[in-house]
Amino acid sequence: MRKTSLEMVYELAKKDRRIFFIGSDLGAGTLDRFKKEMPDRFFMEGVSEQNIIGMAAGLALEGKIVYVNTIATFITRRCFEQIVLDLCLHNLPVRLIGNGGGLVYAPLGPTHEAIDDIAIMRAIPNMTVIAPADADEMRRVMPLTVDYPGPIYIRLAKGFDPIVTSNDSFEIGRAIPMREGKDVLVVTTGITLGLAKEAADSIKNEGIDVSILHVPTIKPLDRESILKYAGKVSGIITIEEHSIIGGLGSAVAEVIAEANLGKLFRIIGIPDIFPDGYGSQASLMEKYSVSAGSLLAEIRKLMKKP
């Protein structure tokens, strides 16, 4: 997904001279073709994210469209004030591409695990928050970011994630219905769409019909689609590779509560902790019950199945 995102920046920049790229201490060889072919629009600034946001804001004020890429924790936590004041306050067209949303950087521990990035970004006025499910969806997303108004945060997964979307039309701010069912609605974002599909396929043999709504745009949230599909089922479960506080689950809960639907509701996500232990993304997701198995268990509870 990361490779696809950056390749798309390069392809878009070849067609549009307004597009600039700024990286922060990225690996050698990252976007080499961009650097060689368009050196006046390529900058690698090192570990200085706060300064980079200021640079991006300055370029945007001069009519440029700027894509900034680094590790998700650095691009959200480290330069939060600059994002708020330099970008969002002025509603500038800067696209923040965060590598490793969720538990991707599990081998490096809690300092690099972006478990709160969605919560941080969705709290800022004017910020759009996008979390594609796979590389194919990323290809559909990136062209739409060029002329979209205001700043955008794009959450990247690990890369080489399974392709779980089809050629669904993509529109920023719209949810995508992936499956219709009459019993339980599962709302996903990012790579958890794959977990929802796995669980839905598994539990169908138990006579439980699962509806899946994929929400690649967490802000602005597609309230209309959430309410439409929530109204057809008896229970709703959200699943995300993010803290249970402030992410997709919180956003959907706000919609459900304000509409007074009176539905059974569960949030699956990372508990309100700093994840301890060092391992793989998959091992920590399993440890904190962000898995198809945990989703199956919650579906059974809602349906009161043993």
The other form holds:
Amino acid sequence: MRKTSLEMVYELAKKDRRIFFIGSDLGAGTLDRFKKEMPDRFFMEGVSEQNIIGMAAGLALEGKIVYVNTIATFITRRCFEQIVLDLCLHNLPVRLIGNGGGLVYAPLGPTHEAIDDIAIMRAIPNMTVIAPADADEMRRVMPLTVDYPGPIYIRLAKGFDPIVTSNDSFEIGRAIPMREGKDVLVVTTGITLGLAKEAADSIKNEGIDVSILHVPTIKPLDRESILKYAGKVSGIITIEEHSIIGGLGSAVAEVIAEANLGKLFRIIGIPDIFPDGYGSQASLMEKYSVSAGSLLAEIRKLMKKP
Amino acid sequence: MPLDAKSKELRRTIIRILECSRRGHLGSAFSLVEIIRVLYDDVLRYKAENPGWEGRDRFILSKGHGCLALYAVLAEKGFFPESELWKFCKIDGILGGHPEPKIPGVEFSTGSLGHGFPVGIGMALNARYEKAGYRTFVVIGDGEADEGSVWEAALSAGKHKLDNLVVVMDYNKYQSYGPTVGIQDLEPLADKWRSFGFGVREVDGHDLDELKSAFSNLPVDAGKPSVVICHTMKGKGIKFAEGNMEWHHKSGLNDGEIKELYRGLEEY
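To complete the pair, please output the form predicted together with the partner chain; the form predicted on its own was given just before.
Every chain and every other molecule in the complex is listed next, the one we just looked at coming first.
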């Protein structure tokens, strides 16, 4: 997904002289072609996130569209005030591409685990937050980011994530119904779409009919689709590779609580702790119950099946 | 350094703003008056009737709390009617305690320190990319230079050799709590900038001729970004306010205090 996203920045920049790229001391060789072919629009800066966001704001004030890339925790936490004031207050077209949303960097520990990125980006006025499910979806998202107004945070997953989306048309701010069922609605963002599909497939033979609503744009949230599909089932479960505070679950809860639906509701996410332990992304997700297995268990609980 | 008639008049305007709003950063504005006045009288290219004119030099007051000096000059130049000055910090005015781009002539919102300089780098890089002739001026304070982002930006401007970028430093040697030398000493300041790849010029920031001479010989060193370190006096123009931390920011000013300010200025 990361590869696709950066390749798309190159392809889009080839066609549009307004597009700039700024990296923060990224891996050697990143976007080599961009650097070679469009050196006056490619900046590899030092490890200096505050300065980079300010630079991007300055270019955007002059009519440029700036893609900025580094690790998700650094691009959201280190320069938070620059994002709030330089980008969001001025509503500038800067696109923040965060590598390793969620637990991707499990072996590197808590400094690199982006468990609160959605929560903090979502709280800022004017910010758009997008978490695609796979590389194919990323390919559909990126061209739309060129002329979309205001700042965007794009959350990347690991790379080589399984392809779980089909060739739907993509619209920023629109949720995508992946399947319709009458019992439980599972709402997903990013790679948890894959987990939901797995759970829905395996529970079918227990006679439980699962709806899946994929929400790649967490802000602005597609309230209409959430209420439409939530209205058709008896219970709603959200699942995200993110803290249970402030992410997809919170966003959906805000919508359904205000609508007084009176439905059963569960949030699956990383508990309110700093994840402990290393291993792989998948093993850490399993440890903190962000998995198809725990989703199955919650669905059964909601349907009162043992 | 004595003040000429115009410098006194601008300070009188600032006191009148305080008289209307009963609040404001007086000391921080008074140290800046000559810097902003010379920039707008003799240096910057702009069109007050068309603030977004493409050929304008970009100007960012990164130490946003010095905005009263900027507002007084922008009104004098006709960017907005003088009547706005008397609505400073009022619910129906456009001028707040920190500058915002909704004000004609203001490029960028400042108030939190350490933001304007990196933004100026982006503007200067754009000028280079577009082969545009505009220059970018960023005014920073000395307290502001405690922010790490200022030195991240200094590294970057030096690397990019942005000879179309000018940092103007209002070095009044006081920050909010007290003298910079006791809070966070910046010395050796000129050497710091030089070592980051800047051409450095030091001037008396209240001397109109020194300021004009510095700003008309830019860049200071060919092929490098420039910094003009302006040695100034916080509260310059009123003896009892000079270097007096009580006058960094004031709110709830009473009639007696306003009268004292006018008198202090006339006696200077």
